[in-house]
Structures are given as structure tokens and as C-alpha cells.
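This document opens with one chain alone, in C-alpha cells, the form predicted on its own.
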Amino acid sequence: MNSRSIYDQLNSIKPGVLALLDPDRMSTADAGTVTKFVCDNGVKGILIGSSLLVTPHFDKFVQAVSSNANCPVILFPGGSHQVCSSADAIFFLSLLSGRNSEFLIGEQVKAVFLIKECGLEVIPVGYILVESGNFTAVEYISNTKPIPRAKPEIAVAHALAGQYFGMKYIYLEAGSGAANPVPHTMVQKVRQNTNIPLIVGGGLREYDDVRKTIDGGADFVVMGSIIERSENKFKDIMRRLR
């Protein structure tokens, strides 16, 4: 058994890919089987959480997913009922570049009791959501402004706030089916500025994109929908990867 702590394996294997898996669009039936495929193409951890999270079967998504896979799998919670014990961490969400309460300190403390109940590993995240092009559901279910594309320099004071705070992870997120990923010189400015693990997802379903996305300083790059739309397409990007 491994007893590095699940922050510690990660950075020990970046750069890499973490694939983000949201029981909202896919069946806990599934959930095995895609654990699977993308543990076998190579991604470093699985993230798993939803904006909303309509599925009453949460619990046993999770567990379908740690029972099948090889490598971490960590919660990445889009509320304070999205907690489960068969994780091996948690994501400690704090969206920084908002400015309702609700998402920087609200719903973390509802959750804290149950986070310590389930005995997770916690892993403090300072998470900042970049605008896409469209309207996504994290900004609904926030109710909070994305830092405009062309404003790296904002991207960079609230990377380093969190870097201040503490933070073990910076998170530049263009949201679940982004039109358009986080630009390519927001995620050099970032790296340049700060000396935390750089975590990059939303929008990320070309290999030129998550190849530049990774050589301008991510130290992983999230993806999800393109697991969703065509399992092909993602296995060719994590082959070319490589």
C-alpha cells in the first residue's frame, strides 16, 4: 500500500491528464467500464463532481469508480453534499475569482464535519473560473463573474492570493463544455507568477490545445466532455501524449 499522501504521488507523476467524470452525465452502470478506459490511456487521477448534481446515486457512482480504478480518485465538489467517504481525497474548493461568499467559504464550512467523518485526504484548491465564450453552469450555479480572456494580470493577482492563502493547487477552470479553454498566455502568466502546482481544465478537446496548455506550464490538464462525445478522440490525444 502506498503511503504517500495523494497530493504527494500526484506531483510526483506531473505533467499529466486528470480525467474529470460527472455523475450527472453518465450511469453508475458505466462508471466501471470508463474508469477503466481511461486508466488504461494513461490519466494520472480521476476527478469526480457536477455544478449541480441531480443523481441521487452519488455514493455508489464514487465507488464504482475507486473499485475499478489504478490511480487516485479524488472528489471535486460543486457543492457541500458532494462528499463520500470511498474517495481518496478531496479537492477543498474556494472560488477565488467570485465574489459571493457562498463559494469562497459557505459551502466549504457545511461540508467540513462530513469531510472529516469520511477520513479524506484534503487538498486546499484555490479554483478560478475564466471566461469561455458561452455561459456555463458553474457560472449559473455560482452566480459569480468569470475573469474576462483578455485580463491575464486579474488571472494572476487571484492566482497569487491563493498561493498566499496557501494553497496547494492554482485551478484555471473554463468550465464544463467551454467554448473556447483557458487562453494559452493566462496559463504562461500564471505559471510565471507562482510557484504552486498549476491545474488548467474546460474547453480542452483538440491535442494542440492540451499540448500548449501543458507546454505553457500546466501541471495537469483536466478533460471531460471529450470522454463523454467520443472515446476515440480522447484516446488518440492521450496517445500522441505520450
Given for the second form:
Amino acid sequence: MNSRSIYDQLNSIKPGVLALLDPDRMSTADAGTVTKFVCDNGVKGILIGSSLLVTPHFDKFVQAVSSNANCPVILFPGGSHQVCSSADAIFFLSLLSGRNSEFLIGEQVKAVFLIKECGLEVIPVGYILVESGNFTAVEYISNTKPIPRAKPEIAVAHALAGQYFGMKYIYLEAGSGAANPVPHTMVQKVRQNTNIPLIVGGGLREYDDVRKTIDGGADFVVMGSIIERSENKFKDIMRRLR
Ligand code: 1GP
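Right, the form predicted on its own is done, so what does the form predicted together with SN-glycerol-1-phosphate (1GP) look like?
Let us now look at the entire complex, which starts with that chain.
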């Protein structure tokens, strides 16, 4: 058994790729097979979450992933209802870029006793939504405005605020299925001005974008939609990253 924290385990293997599995976009029956597939292709961790969560089978989905994974399984919740004990850890997200108190602190307060009961490792994450070129589910559900793509200094200010709050990661998010990923220049500027690990996700479906995001300073990149759309393409991106 590995006695290191999930946070330490993750950070010992960066840069790396995290897979996002969304229980609303994948059946519980497929979750185990997809988990083995992403693990065989070298992901360093698996995130599970959804902006909305329509499925009533969240717990079973997380169990199916956990029992087939050989890497950390981390909850990436869209709200306080996405908590269960079969994962290894939870990203305790605060949507710093928004001004909707529900996603800054409200949902978090609702979730704490269940998180405690579940014994999950809690990893505080400053979550920053960046304009992507289309209207994403996270933007709609959170009812927050993303940071303009051409304003990296605003992203830097929010990321630094997260660092000063003591958060363990900054997550720059274009939103799942984003038309465009977070601009590379924004990734670079946030990297240059902060000193906590950086996660970047949303709209990463092409090798060149993934490469530039890592070269720009992302410690972890997150891919979700491409796994659902084309396993071959995901496999090819992972191969080229090695
Ligand atoms: C969403 O960053 C993730 O939080 C994944 O986005 O589905 O666009 O890969 P995609």
C-alpha cells in the first residue's frame, strides 16, 4: 500500500495527463473498460465529475472506475451532491473567477460533513474559468462569467489569489467540450507568476495544443471529450507525449 498522500503521488509524476470521466456521458457498464484503457495509455490520475449530474448511479460509476484503476481516482465535483467514499481524494474546488457565492463557498459548506464521513483526502483547488469561444455547461450551470481570453493578467490575479489562500492547485478551465483550449500565453503567464502546480483543461483534443500547454508550464493537462469521441486519437496523443 502506498502511504504517500494522493497529492504527493500526483506531484511526483508531473507533468502528466489526467483523464476526466463524466458519469453523465458514459455508462457505468463502460466505466471499467474505459478506466483500463486510459490507465494502459499512461494517465497519471482519473477525475470524475459533471457540471450537472443527471445519472442516479454516481456511486456505482465511481466504484467501477476505482476498482479498475491503477492510478489515483479523484472526485472533481460540479456540486455538493457529487461526493462518495469510493474515490481516493476530492478536488475541493472554489470557482474563484466567478462572483456567484454558491460556487465560491456555498456548495463547499454543504459538502463538508459528507466529505469528512467518507474519509476522502481533500485537495483545495482554485478553479478558474476561461472564455472558450462557446457557451459551456460549466458557465451555464455556475452562472458565472469566464475570464476573457485576451486578459491573461486577470487570470494571473485570480491564480495568485488562490495561491495566497493556500490552495494546492490552480486549475485553468476552458470547460468540457470547449471550442478552444486555454490560450498558451495565459498558461505561460500564470506559470511565471505563481508557484503552485497548475492544471489546465477543456478543449484539449489535438496533440499540438496539449504539447504547447505542457510546454507553457502546465503540470497536468486534463482530457475528457477526446476519450469519448475517439479512443484512437487519444491513444495517439498519449503516444506522442512519451
Ligand atoms: C473539463 O477540462 C476538462 O473540466 C475536460 O475538458 O472534455 O474538453 O477534454 P474536455
